[in-house]
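Let's start with one chain on its own, the form predicted alone, as structure tokens.
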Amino acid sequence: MRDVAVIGIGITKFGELWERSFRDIGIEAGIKAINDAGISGSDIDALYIGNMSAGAFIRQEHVAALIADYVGLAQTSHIPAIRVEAAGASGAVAFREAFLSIASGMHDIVVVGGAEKMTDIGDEMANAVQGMAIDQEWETVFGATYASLHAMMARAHMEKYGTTREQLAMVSVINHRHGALNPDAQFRREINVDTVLRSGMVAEPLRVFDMCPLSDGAATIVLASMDAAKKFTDRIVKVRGIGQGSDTIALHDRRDITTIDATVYAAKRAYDMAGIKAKDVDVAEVYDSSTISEIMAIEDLGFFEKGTGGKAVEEERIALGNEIPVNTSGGLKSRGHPVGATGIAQIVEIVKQLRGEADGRQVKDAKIGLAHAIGGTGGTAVVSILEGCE
């Protein structure tokens, strides 16, 4: 296979965005990814984009194409326009499938982008969408919800491993700590643990700020093979490893629910092709739809060992200037999570690492930085691992 480097990116601010329709964010994202790139439209031999519910969120389906329109490639190179599908993970299936089509040799210059406009309708409407990344027949039926499922993970990993409510709660903590320095998340409000202790009841044990929000927001990346690359940037990032892996979608159905096997093994898959190990990994953007989303990462990605990953949160070892510093973007809990945005917002937030761009949240000399995303409650897991070069 070919290297495959990224040459540019671009994102919008998340959050409620009233004012801005589902094509405008993701047409802003996708020049500012062109610019930053130093390419034209001529240039570009595809585009992938991944987005979970627009015809849920905004009654519109065939969004690949709706984009490519509106940022005149339909018109001019008649590029293809691919969408992609995987719920929270679908912007980091994108991302792989597009890496895929240049490694190939297929293609040598492709977007990539994620998108999605979530708060145009009420909550009770946006968590049913939400729901559809879970089991219907076997789940939502009963009254299983996305939360709810979260919880039984939850109080499972609390009883195993001794979790502490407050460890929950630390991660919140630590991600809006590092939102606030993040001036395109969603959330910039530093809180402490007494906020998370006391916010609303969602599905216990999880509170209001255990969980992430429903957002609005874009993100792209443009990717070339190496040789393309240097032709337009020296300001390359190389795509060393990824990897995809699945799991049940049911939670009833998993061999544990507190370890999500399909992490461990896109983790794997990853971490061979890259030729590392954990220990190796600067920076890291993980998936933190819920608190315990996030702790039971950092130990299925090999961090911190299973059962350990509370503890880690609690000593602040996963914060910026110590041991792994993870979610340094403010993670979907403080930045904000547009489903099909999020696994791009995530490489996005690694490239600006690697390349020493991410301002007063700049992890001292990264050089390898490592991008998780999920889908449902685990049936789909996806991890890159990405390296500044010199």
Contents of the next structure:
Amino acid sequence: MRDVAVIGIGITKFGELWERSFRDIGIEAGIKAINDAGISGSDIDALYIGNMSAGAFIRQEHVAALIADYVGLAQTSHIPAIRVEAAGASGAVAFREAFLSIASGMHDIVVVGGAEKMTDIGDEMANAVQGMAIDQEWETVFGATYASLHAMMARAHMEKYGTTREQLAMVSVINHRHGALNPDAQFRREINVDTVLRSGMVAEPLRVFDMCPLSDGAATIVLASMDAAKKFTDRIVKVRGIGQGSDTIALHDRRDITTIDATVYAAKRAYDMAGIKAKDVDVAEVYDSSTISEIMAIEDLGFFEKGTGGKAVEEERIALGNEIPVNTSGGLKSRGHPVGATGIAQIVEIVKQLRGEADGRQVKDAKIGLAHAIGGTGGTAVVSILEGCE
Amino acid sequence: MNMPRFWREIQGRYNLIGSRCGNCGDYFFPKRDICPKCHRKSIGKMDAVKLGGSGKIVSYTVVHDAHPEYSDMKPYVMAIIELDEGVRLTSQIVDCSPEEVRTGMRVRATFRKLAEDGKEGVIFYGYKFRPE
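Take the protein just shown as the form predicted alone and give its structure as the form predicted in complex with the partner chain.
Now the complete complex, all chains and molecules, led by this one.
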């Protein structure tokens, strides 16, 4: 396999972008990434788009062709444009596919974007669409919601490991603290434990501030073979390892609902490929679709022993300035979660950290970064490991 | 949604019909054509089997924010239940107050209306669980 590098990144502001359409935000992120990489349209061999549900959110399918068209590559270069769907891991899986297309020798320069426009429909409908990532026939039809399944994971984790309600709240507190430093984040206001505990109940024990929001947003990355990368930039971030795993779509069929096995396997594959261990990671973006998701992620990725994630959060070992800063972007909770864009946005944040461009939220001397995304309640997981090269 | 989406699942949802692997003897619900442990050795040997309907709660939650079709039931209890055959499923817990529900509690399947697909849509039925 050939070495692959990130040579360009672009991201829109995340939030309720009512004045902007799906194609507006997709193009904005794309142009930023292409300018950042210093490439022109004729250099691009292929386009990958991570998108969960444009058909349901904006009644538009065939969105990879749409984006290729509006970035001006459809009529001239007629490049292959490929949409990838894996619920919340759509962007991350698209990134892996784009990586493979270069590593294999098929392409030299590939643009991979993620985009979702969730606020063109009402909140009720948007929640229902997001919930389509869980088993519609054997979970949803009985009254289960996406949040209710997370709530059952949370209760099981609390009963098995003694994780507390306040520790869950601290995940949200730390992510909002980080997000306040990120100009592109949806919510830039710090909160405290009380804010979380006083917010409305969604599914016991989880409340509104335990759950990520509905968001619009897009992010784009330009990937290149290492040889091609060197022609365009000296700010090279190498993709050291990438791993993907799957598990049952229904939560109830999992071996253990306090662990996301798909994450465990994806992480093992990524660490093995990179030749590193969890302790070598300097900064990470993990999938906090709920506060319990982040606690399970920092355990399943090997940052902390299983069952001790809640305590690690309480001790702020994952906060900026501490042992292993997690979700410096604000995470899904504070940066926002336009589903298909998230996996790409996470990698954009890691690249900023490794290039030393994260401004007020910069992790000092960050050399190795990790991004982790999940689809549904854990039917898909992807772990990507990147390294900054001087 | 059209009728077939619901009536084709009647065997599973009304009668708790799952599968038993003729190779390893493990139970599955809903029905599967391939045993995840035995792979090709199980093909053609996944026999339909009616599950007993008794089990215990593995984890649960009280839902306060529900999809529109379920809103008039809230707050309601959702749980993951492990049946005595070892298979797990997701269902509502009814006929008791949310405060009475505990992890490990014994429950039994009962036939109920689940929801309806809008005012003029299909009414769909299936299992819920209640204290045993």
